[in-house]
Each structure stands twice: as C-alpha cells, then as structure tokens.
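In the block that follows, a single chain appears as structure tokens, in the form predicted on its own.
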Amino acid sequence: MSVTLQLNNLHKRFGGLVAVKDVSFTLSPGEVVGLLGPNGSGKTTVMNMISGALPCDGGRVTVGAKDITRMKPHRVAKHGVARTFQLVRPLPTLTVGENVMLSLAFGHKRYWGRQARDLAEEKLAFVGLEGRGDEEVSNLNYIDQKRMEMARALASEPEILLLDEWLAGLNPSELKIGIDLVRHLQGQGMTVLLVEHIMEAVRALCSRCIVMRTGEVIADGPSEEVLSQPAVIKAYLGDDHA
C-alpha cells in the first residue's frame, strides 16, 4: 500500500540566491504529479532534498508518518522512495543485472545472492529487458538505458518513485514506451512524482500538475486547468503569450 508524501515550508539556499522558497504539496498515494516549470525554478532542487541528496535549510518532508528531512539517500531509500535521474549513470564494469542487483543490496529491504539475481531479473522483465541481465551495461541503447534505470529504481521496491526528466532524450518511438512504462506503474498505484519538460507525456500521464517558478510554487491542480493558467503561460512563454 503506498504512503503519502508531504511536503511543508521546504526552503534551499546557495550563498545568496534563494532556489526554493516555502515549497508545500502532498502526494496521495497512486497520484502521478507532474513537477513543472521552466529551467532554474527550483523543480530539481525539490527532487534533491525529498531524495536527501541535499540537505533542506527549512522545512520537512515526510513519507505517511515518518519525517525525513535529515535523511541521507541510503536511509530514504529505506523509508520507500526512490529516484531516477535525467543522465543515466550506470557502472561500465557491471553487467545490467548487476547494476540492478546493486539495488536490491541498498535498498527498502536487502537482498543478496541467488535471490537478488532472480528479483534482478524480475525487475528487467517488468521494463522490458527480460533476459538481457548478463550483457554489458555498452550493448544497450538509450531508451533500454533508461529501461535499466528504472529496473534499478524499482529495485528497491518503494511506494514513490521520483522521476526526473526520466522521459528527456527519447525519439517519438521511444517517448511511447516510457509512457507507457510510467502507465503501468500508474496502474500498479504506485505513486510518482514526474518532473517533466515534455508536455505530451505529462499530459498522458499526470492528472494533477504543480508549476514552479523562481523557487514557488505558482500553480496547483488539475493538469488541464493549471496548464491554461495565464501566470503558468507566462512562466513558459513569457508576456505575450500570456
């Protein structure tokens, strides 16, 4: 059963440049959210400090009952959330299995030998690699590094996945299959957090939008309805279109 994230007051500064201002949204479980915004709003930053990749200067998180603000990766992982990344970042020296075994090592719960090699498996057959775990990470091509990516994501087995621009690269063709990739975990009711600057998928996807700007939060609701949102046409078009 997925949990809920919360987000309260989150705040990050570099120096003197103020990344995210009192950012605050709930995810309920089996809602898939597109975090949206032009370039610099302050969407990845969020990402990094839900995921504990950077620490919150105000502000909490928290996943149902459990606050982890001060968490490190490796702990938040543990509490059911897990991330991919816009530039996949296999190890070369591993095979795609064990890229993804990697994983099942780290994450929720732990697994190791024959086990993780069988739930490896599994996990690459969900994504559409059944049966690749023992080729070089360099065979693959870019939507099927992106397929491994999620493989190990999933891994880990969480009730939220946060999706950074996982969708960024891809040729109309392979766009299709990712969506369709998300779809299924949509129907499994995991929850997802997607940030996304492809408009086709998020609208394919995400029934619920939430649109950053300069650090805040400008826009909060039904996709359809937040994407026609003049303040929201203006943060990606500028004046005149709005």
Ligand SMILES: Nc1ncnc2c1ncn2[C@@H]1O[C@H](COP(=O)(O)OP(=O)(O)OP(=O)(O)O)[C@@H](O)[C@H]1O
Second form
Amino acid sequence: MSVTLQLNNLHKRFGGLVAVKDVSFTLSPGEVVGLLGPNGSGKTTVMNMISGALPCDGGRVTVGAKDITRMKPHRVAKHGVARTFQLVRPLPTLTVGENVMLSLAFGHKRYWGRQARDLAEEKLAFVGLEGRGDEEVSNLNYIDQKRMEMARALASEPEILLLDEWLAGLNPSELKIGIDLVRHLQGQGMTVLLVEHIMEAVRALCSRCIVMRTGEVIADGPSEEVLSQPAVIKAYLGDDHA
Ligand SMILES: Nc1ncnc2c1ncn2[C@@H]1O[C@H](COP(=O)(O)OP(=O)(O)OP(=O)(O)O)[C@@H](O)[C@H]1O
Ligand SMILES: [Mg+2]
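Shown: the form predicted on its own; wanted: the form predicted together with the ligand:
Entire complex below, previous chain first.
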C-alpha cells in the first residue's frame, strides 16, 4: 500500500459543454480529500474519468508509476482504484452477498467460490451488514444499500477509494455511522477522494479540500483555508447546498 493518484490536465467535453477543464491534482497515500463544488461543476465527471467509466478528451491519470488513463473500469480496479456511485445501482436479481462477490471477481486478485463468499462476508461485516449476505437486495433500506455499495467498492481491495456523495440522503444518526466508517478506512491508511455536499462530513473527515466551479479547480488546500476563501463562498452562493 502507498500509491499516489495523480491527475494531469484532465479534460472532458459533452458536445459544446466543457464539463471538466484542465483539472490537475495529486492525492498522497492515506490522504482523505474533499472534492467540492456546486451542482454541475464536474465532480462526478472527474470521478468517471479516473475510474474509467468515461473516456477523457485530454490529460492523464496515473496511479503510482502506472498510466491508467485509457483503462476500462475493471482494469482500473486491478490497479487499486474503486468507487461508489452517486446513484446506488445494485443488481436487483442477485443477493446482497452476490452483489459484493461480483466485485471480488474483478478486483486486484480474483476470488471464486468459498474464498469469495468468505471475503464478501468480511466486507459486509466491515460496513455493518454482518450475516445479511443471503438477503434480497430489495429488502435493504437506504443506509443498508449505501453500506452494500461501500462493501462492493471495498471488495476489490482498493488502495484508493472514490466516494461520490456516499453520505448523501442519510439522516443525522446514519450520517454519524457513515462518517465513522470512512474514518475507520482512513485509520487503515486508505486514500479517499470524497465528493460531498454535506459540510459536516467534509469538516470531520477532510484536512484538505479541492473546489471546482464550472469544470475548473478554483481552490486546493487546507480545508479551513479553502472554505473561507471568497471565491469558494461565492461559487456556492445561490446553490441549494450552500
Ligand atoms: N453524460 C453526459 N452527457 C452530457 N452532459 C453531461 C453528462 N454527464 C454530465 N454532464 C454535464 O456535465 C456537467 C458536469 O456534471 P457532473 O455530473 O460532473 O457535475 P457534479 O459536480 O457531479 O454535480 P452534482 O453535484 O449535481 O452531482 C453538467 O453540466 C452536466 O449536465
Ligand atoms: Mg455528481
């Protein structure tokens, strides 16, 4: 464990819209960094390009010495990068455990059968879903769906975890549980890029924040400093989440 995630001049266009423009930053091993910005500022698009879900139009993504820019998602996972999705999308015909095992099959190492089942159980226990692997996904309430989504991401045994509003929609007590879970990962040395609108979570978890506005990075530095910058406050004005 201990790889750096580096983005160099990432660029993405959707037709005439420049969604991400010259985005560059580096995450050091073990850093938990907030990626903030108003709705539509390009945060999810950045995550999609890192994880291989979307091809970039320019720029480079490297993990350690490895260039992962043109890799498909399953190969990115093999290089130790995993993500959760802003919209949780479990495979509804599979059980909770099977949803997690599916990720295991595509991770760093491949696991099958008994070993995969045990590892899936281990990840489910870690996120608070101990012994619930045989349940139908449709039985899960919202926080448990979020937990399963996290277990799926962890199943590939990542070193770098991209969380896209993983804490969104939780009630206050669930939010505490969610923050504790991320903190636990932080304690294990996980590198985390946390896209989040909930400032309580950002302040609790991130010592550093990167702020985007209309596709560009407008601030990057220690959280307290960044969050008090006039340009950052202005970027959020008028936004629902400000
Ligand atoms: N697949 C797509 N096709 C066309 N436009 C897209 C696509 N994905 C995103 N966009 C546009 O790109 C811009 C950035 O979107 P993105 O989802 O990255 O923002 P975001 O910062 O994640 O916002 P939010 O906080 O609402 O999740 C937006 O204007 C969005 O409408
Ligand atoms: Mg988004």
